[in-house]
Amino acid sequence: MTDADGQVGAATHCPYCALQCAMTVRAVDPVGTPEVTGREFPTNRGGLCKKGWTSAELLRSSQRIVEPMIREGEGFRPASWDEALDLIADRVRAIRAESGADAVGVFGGGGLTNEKAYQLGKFARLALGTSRIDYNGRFCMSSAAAAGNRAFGVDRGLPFPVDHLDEAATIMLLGSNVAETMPPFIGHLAGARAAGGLIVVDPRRSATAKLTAEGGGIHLQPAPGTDLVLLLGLTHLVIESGLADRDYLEHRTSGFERLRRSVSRWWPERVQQHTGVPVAQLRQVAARLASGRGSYILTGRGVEQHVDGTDTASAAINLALVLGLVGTAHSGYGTLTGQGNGQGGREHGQKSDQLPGYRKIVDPDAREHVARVWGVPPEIIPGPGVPAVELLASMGQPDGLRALLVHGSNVVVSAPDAARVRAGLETLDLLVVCDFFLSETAAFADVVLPVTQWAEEEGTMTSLEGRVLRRRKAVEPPAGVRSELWIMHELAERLAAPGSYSTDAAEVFDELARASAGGPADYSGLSHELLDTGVAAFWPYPAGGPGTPRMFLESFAHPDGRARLVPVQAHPRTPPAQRDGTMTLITGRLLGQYQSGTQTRRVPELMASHPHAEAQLHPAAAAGLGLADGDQVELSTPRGTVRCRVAVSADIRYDTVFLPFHFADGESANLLTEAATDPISGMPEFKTTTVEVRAVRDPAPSAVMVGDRG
């Protein structure tokens, strides 16, 4: 495409979050940093956040890995591609022969293109023959996905276009700080803010919560881990106050009477006792959501990353259904996908229990269909594997993983109980990491393979609104770098794998489309060629039919066309005693950082705003511990210790400490979190960890985590 200055550039999308802001990337010269300009698009309207504006700096970074590396002693030596791939294939064959195919695991990422995510699932199951594949989206979207599937029969984060929020008079955001995680999104909140209808639920007075101060919005500040009680109480209030949409419930849902009975014990005064949210606020929110002027309920990781995350997401859906918001033209419910391709990444085969098109791997018809597309007998496709936390925990265990191939993830920083993950990696006979940089996980690898970045490849991504987008090549990658499609093709040939593995993204997408045909996430009517026309491509997009910008207008995806109201129960937790520095830790994001920080911690401008992790404490809590702003503090659990500086702020509850999860080594928040998971979704408990907080009088730095495998 040609920009306003008449220069040719590639129309593509930001490499970071699932808002997938549109941008144009133009190569200035063969070695200089490419130029990025915002592009008009419904999600971002030409705007970008600071991560988007600086995204091209990483393409020419001096820290880039530009040739394969093989471990030698305590470090690495450069290797040819043939040597590296031959070594991997030889070790995989030996491990499979000794311990079986499930001794080899694959860990994927929500930032991979649809093509790479699809082919990775196929490669794992056919070329490696393993059931042991999962991905880091298990840490982000699994609870919301599980809740959406059981309520609606399908999981699409936002079942409506983002710009439909522009007309809303009321938007309730639970556990999502969009002002920092996806700043252009806040433009879609303008109408609700002006109408006094922005409601933010967050234990912190986050940047998003502060937006409620303009226009008379509402900030609910429940105690950490009490979101489920809050939602049950709001649902009870809506029903008992006569605010439920009885006609909608009768004709479009099932299970109302069971739901009504299940929430009856959560009267407002009891909810206030458990959450700390005043009764008057509860009544105000219930009335506002039921006002009939266009209401939306949106959830994020803050209410989902818990051991009861699926039930909490279900409670939010139940509230939306009781109000009659879902599947209507001007209201709705949705969950805000975080990673760039978090939606597409979970649809086409990276999850341990799924096949392409969001099909269940245990469904005989699904297996038969996908096997036909792959050209193999269905019986050679392995059954379901195990979710991410269990997969990582099996390293070093009898009959567990002996080899792991990691694509687009940095588990040493992003996984819970990070010290245990590190110890597990050290037990492996083979660790292969595909990455752009020597991440904290790559530092433990036996083989590191350099792969293409976002602007160096063709492909597709699926945004948080279920819109399939074209990622286009704008610049040439360094000479020694290869696409993961090529890597999978080469390894499959060395392993004499069944099936075919194309290196061409358009061909892989065409196969993905065929494999998804008839599934919940049907892409069969799409192709790179069609997407290049600029069509608004919301899935399901079946062959011969239009896309689906707004889902559920006529029916839900269950056989009877009705949504399911799923009763859930809260088991209120006893908060930690507020003495001797015992507090509740919540983890989250910063404006200038992204995920494990593998990319953003290498951009000087982004690091300048937050060069280190800081623990946010309330002034009274800090004073009680003898701490002032900027002092050193130590946070400890039985799993590990983090040492960092204190940021004193009245924006957080007295009983809570906040720590961002983007940092590594001794500042890694996931040294503290535990590997407890939601029994339905496998989602880890990231948001409510009991920690001991104490002042550090000795300013010596804490021990760091380094790759020391020999």
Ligand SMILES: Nc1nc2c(c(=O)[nH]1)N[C@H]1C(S)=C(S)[C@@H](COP(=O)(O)OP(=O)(O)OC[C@H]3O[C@@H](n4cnc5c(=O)[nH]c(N)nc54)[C@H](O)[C@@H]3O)O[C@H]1N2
Second form
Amino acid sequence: MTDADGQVGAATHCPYCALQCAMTVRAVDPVGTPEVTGREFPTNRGGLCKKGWTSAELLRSSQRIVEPMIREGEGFRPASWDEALDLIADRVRAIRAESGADAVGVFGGGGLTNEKAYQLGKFARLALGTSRIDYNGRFCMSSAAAAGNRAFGVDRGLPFPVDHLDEAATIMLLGSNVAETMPPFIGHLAGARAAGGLIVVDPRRSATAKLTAEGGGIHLQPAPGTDLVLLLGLTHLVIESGLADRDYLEHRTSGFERLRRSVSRWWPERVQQHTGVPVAQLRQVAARLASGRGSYILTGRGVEQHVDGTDTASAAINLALVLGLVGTAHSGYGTLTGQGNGQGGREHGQKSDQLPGYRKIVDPDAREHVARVWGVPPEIIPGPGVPAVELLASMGQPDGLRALLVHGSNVVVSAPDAARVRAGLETLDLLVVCDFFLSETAAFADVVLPVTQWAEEEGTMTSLEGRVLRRRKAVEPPAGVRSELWIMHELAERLAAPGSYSTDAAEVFDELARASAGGPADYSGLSHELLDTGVAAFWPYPAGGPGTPRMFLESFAHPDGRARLVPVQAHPRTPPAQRDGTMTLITGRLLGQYQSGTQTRRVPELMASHPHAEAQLHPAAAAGLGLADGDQVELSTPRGTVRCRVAVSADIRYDTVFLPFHFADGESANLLTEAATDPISGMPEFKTTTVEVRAVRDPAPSAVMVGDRG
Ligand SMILES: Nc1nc2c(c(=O)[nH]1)N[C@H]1C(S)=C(S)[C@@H](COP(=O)(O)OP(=O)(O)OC[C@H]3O[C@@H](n4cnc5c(=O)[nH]c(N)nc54)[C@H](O)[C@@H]3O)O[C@H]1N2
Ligand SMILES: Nc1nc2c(c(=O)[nH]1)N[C@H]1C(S)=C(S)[C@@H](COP(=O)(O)OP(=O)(O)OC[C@H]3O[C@@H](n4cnc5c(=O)[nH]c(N)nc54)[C@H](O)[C@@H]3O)O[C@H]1N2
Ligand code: SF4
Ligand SMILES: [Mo]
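May I ask for the structure of the form predicted together with the ligand now, the form predicted on its own having been displayed?
So here's everything in the complex, that chain up top.
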């Protein structure tokens, strides 16, 4: 195999995040770790972060599952594929007969290829006959997606190519720490940084916030969970200072008068009181964004993973619209999609309310169209299911789930209120987990099915800029593992399912393209063959092309062609009582770990950089609790307790503690979080939780004796 640049190996993309850095993977020998090199591409320009560089190590990991496993007592025994698949089909049939098809659930993932995500939605609705399918993108992109849909009529994370940011004079990043979560992305901030126009909004002085230091950028450090007030205040300031783009508002948007009234009570002093951001900084930011030299507003999980995440994302969009930034040639608004296929994963039907092409499952025309492609009558496609948190909460409930099939998520670590999720999994009559490793969730399974990894399969991914990319096979998988397309095919056959389930990714893509035709996310002009020519494939890409690198230049996707200003209200939260040890917990990511850690905790170099969870605490807060750097600390909420070491740092607000969520067992941040969700998107509140923080005195007997003698 030789890629387009003449490098030997498969031209593919990184298995991890949505930046989908381009790389070449070359098999060195049948058993050794394949070689990874960065490949020139507009998003990463040859660069990779350390997760990308070490990604191939997992292909040959000794911890890999290489044969199906069936529960036996506390452990597992190896099984043949036939035995495992027969067992699953038998139990699914029995549970359906007793409790109805909705007793069987499916949990998908934003890391699945477009082909697998599409097939999973079809398999759930037709082969299992269930409405109960949702996926981990609910934890990730759902708030931003809901806000994008209501404002623009369509949701594509970045409605412009990433490298257009290079020309910007001002970029405001709200709740996004790209320096750790997408390192090569910071190359695209260089222009704005040099122009003194990088603005970062984060309660921590994150690695990204530190980039504002040179060149006169601005770091706003609001209290966690107050971004909505901050954005309402900035919008108010822009309007009151005469900085709004009146001409743009008149011609390209609707709802300005209502919006203006809705922000009028958020005068700067009041915003300062709620957020802690000084009035002078608010004015500086408003003026900078309105300076007219190319401004972008981008949001990340820090502002979206809240119970008011959709409204917060809407407030960010409103600010961008009032400034006239969206659908123009040199400015914009966007959200930074997280998972490798977080964008495509939300388009092809693994979401509870959705059919392929980003269609609504309740829309009769959409059902008709998709049913025709599937070769079934529309009535047999179930109606909408329930979002992820509700789906997981229904395990063990009357009329809830009795069986769950998990494809590409480790909910025991990544779902909110994880102790309850564990308890729910234990009530199931059947848990099937497809994975490469025995994740914390797979450890609860009745059947674990080993699947192919990224470099062992063909497929497509849709990156954060809405560009459809080819994932290519570079190495042979271990003999015992199978692709998920094959698994769905085999199970569908055993269940005598309607519809056909191809095992060939290119064929599945062709079907997906037909199913998406005419929908908001239209892929109908694309095929593996066309993608292999290297065409820049930004969706919508209808038959004949040419695709859409920059969206909304002419009009928005609502019937009247206008963007909607959606007035939103802040319900300011009461900050935790200023008692000693009562603080706001925020959770997030570290450079060298990925998500629930199933993959990166198995890479020695990455583990060496972040072997354990550490709670980041301000020196003043630490001193007040009698804690020094490296001491043991205990964080607790009514739901659970985490013990870990403390990392004392002036980079965080004194009222806030930060914990990464990549670790398992007693270090798992989601033992503390609450399963409260945004009423519009179903997004859980991952980013602010009231916690009690206390020092742990060494409980070891020797230490107690030392203490006694003193
Ligand atoms: N290294 C690494 N990279 C990743 C991932 C990973 O696990 N590890 N995951 C990928 C995925 S799926 C995603 S979704 C993206 C996420 O990428 P990001 O959104 O950049 O990641 P987070 O660390 O979750 O959150 C970003 C920042 O939000 C801040 N924050 C917390 N609470 C608040 C708040 O109330 N207001 C504001 N303004 N900020 C707040 C945190 O301090 C943090 O610095 O990263 C992707 N890339
Ligand atoms: N407290 C807190 N919790 C959070 C967040 C936070 O910021 N704070 N962030 C949330 C966000 S944004 C996200 S995206 C979620 C992510 O959390 P998870 O949904 O747990 O995501 P991963 O850890 O990537 O889990 C993917 C699992 O599937 C496996 N896998 C990878 N690719 C495939 C595949 O193609 N097929 C199959 N069958 N398996 C595969 C991996 O080995 C791994 O076990 O966590 C959420 N949880
Ligand atoms: S930034 Fe994301 S896509 Fe690029 S190498 Fe790192 S993890 Fe992979
Ligand atoms: Mo995510």
